[in-house]
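Read the single chain below, which is given as structure tokens and is the form predicted alone.
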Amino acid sequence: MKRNILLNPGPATTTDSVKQALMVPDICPREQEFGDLTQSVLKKVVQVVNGNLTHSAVIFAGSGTAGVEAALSSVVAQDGKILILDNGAYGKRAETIIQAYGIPHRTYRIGWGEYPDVAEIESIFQQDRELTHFAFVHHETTTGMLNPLPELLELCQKYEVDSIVDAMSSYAGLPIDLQELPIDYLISSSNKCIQGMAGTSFVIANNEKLAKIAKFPARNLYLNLWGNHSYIEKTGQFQFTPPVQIVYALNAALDEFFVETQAGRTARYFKAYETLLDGIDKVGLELLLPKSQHSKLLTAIVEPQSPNYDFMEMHDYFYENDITIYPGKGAKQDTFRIANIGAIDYRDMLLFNEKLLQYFEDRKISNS
């Protein structure tokens, strides 16, 4: 099968075995066999972050945004209020979801590419004692920034607010241990660092917190967290029609994760990141963020100020060579972005570096 190197932040390059897992006999998703698969997948999803003693996964048919909307719309009581961290497109999207439901909220908004000031966030909690929840992105792929997860969780505990962590692009890529990090609701999807196919998202919820939302008036149906959880607990099945083949592929991807191990996957990703930085340095490009803020899963690169540079032309050049690169998304400077997640390694990044240098030399692109 033809292999494309996807350097966008998901859906990511997958292994042939994950692709082959899509090719299963047709089955009614209400059969016991598929229910058993679903239950196994849910346990494995939680096991990735060592949460089986304290947390449960609720799965949805839909992109990562479905999981985010399910959590945000379901866990805030009628008299609750949520604080949103907006330092990128996905923090902003969380705010947009909250606004659509008319849920009381407050937003800590800084530039896309600015690092959160934990002291400033603490002052908001001190001033506004009505806050009951804090939602923020762990790895903000707008810029490749890794927001300060442990410090933000400490604030949640100190001010007794529930944490809602969008770990869409860090789950299975970076070590997250729910026995060490007190995350109440962690959200991700099947098509990023877990290396499955796009089509499902999930909320990994603390069991005690999840039980408390049972009596909350539902703001929706399809994305109601408790409704979906209680149904699958009773029946072992999705509440609504699942993307059957995508669940089989996710199961295969989870099995591959446990064979590689979290340490192995993180090391592979980090080696690809270090290789990428070598190539960026040789071309003379500038990074958007200081390295101390890098997730090491995606890197935002400042676009060169050269009349010979055009991102779409560069994109098409790479695409013709079976490599996909990604444009910027409203950061404080114009960027393009290169991710190093999925079923790739440093050798793929060496190829990218080679093509990047060739492209810049052929078109006489200078960053000066």
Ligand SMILES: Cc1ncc(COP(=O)(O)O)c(C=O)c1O
Second form
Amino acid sequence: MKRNILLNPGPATTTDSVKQALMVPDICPREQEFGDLTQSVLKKVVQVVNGNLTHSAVIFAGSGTAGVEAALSSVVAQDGKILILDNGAYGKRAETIIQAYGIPHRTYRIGWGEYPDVAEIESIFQQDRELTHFAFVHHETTTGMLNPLPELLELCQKYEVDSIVDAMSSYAGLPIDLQELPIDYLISSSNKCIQGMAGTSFVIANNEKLAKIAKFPARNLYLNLWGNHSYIEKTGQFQFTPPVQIVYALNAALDEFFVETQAGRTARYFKAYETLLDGIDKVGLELLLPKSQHSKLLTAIVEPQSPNYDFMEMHDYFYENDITIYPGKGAKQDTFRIANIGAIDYRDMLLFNEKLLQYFEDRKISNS
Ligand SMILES: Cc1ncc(COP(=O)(O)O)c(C=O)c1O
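Given the form predicted alone, state the structure of the form predicted in complex with this ligand.
Everything in the complex follows now, all chains and molecules, and the chain you saw is the first one.
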């Protein structure tokens, strides 16, 4: 099969074996065989973050936002209140979801590309004793910023609020150990660093916290966390029709993850990132963020000021060469973004660098 190199932040490039896992005999998802597969997949999803002793996964048909909406809409009690960190499009989206459900909240809003000030956030918890939850993004894909997960979790513990962590684009890319990091609800999807296909999202929830939400009046049905969890616990099946083939592909992707190991995957991604930075340096482009804030999974690159530069034209040039690059998304400076997740490695990045240099030379684009 033709191989495209996806440097967008997911859906990411997949291996041929994951693509082939989509081709399975037709099966009714109410059969025991599919139920067994579902339960095994859920265990593996939790195992990726070493959570099997303490956490369970609840899976939804839908893109990543489905999992985020499921968690946000289901875990805050009627008299609860949630703090949201907005330093990118996905923090902002969490706020939009919370507002749509009319859930009491406040937002710590800073520029998209600004690093959260933990002391400022702490002062919000000190002032506002009604807060019961804190939702934030681990890797803010808008800018490639890695928010300070351990420090933010410490605040959650200190002020006894539950943590809801959107780890969409970091899960399986960066090591997360739930026995060390006390995350109450962690959300991701099948199509980013776990390298499966788009179509499912999951919430990895702490079992004790999950049991507490059982009695909350439901704000919704399809995306209700407890409803879906209790159905799967009782029957071993998805509550609603699952994307059958996507679940088979996710199973294959999880198996490939365990063969590669978390350490192996992170090292492969980081090598591709280092290679990318060499190429960016060679053409003289600037990075949006200081390196200390980089996730090393996605890099936001400041667009050159040259009149010869046009993102869409550059995109089309790469696309013709089977490489997909990604535009910016409202960061404090105009950027384009290059992700180094998925079934790619540093050699793909060397190819990208070569084409980038060629492109800049051909069009005489300089950054001054
Ligand atoms: C951090 C983060 N949260 C949420 C989402 C939303 O996921 P989806 O576009 O699959 O709904 C994304 C997508 O890129 C993301 O990067």
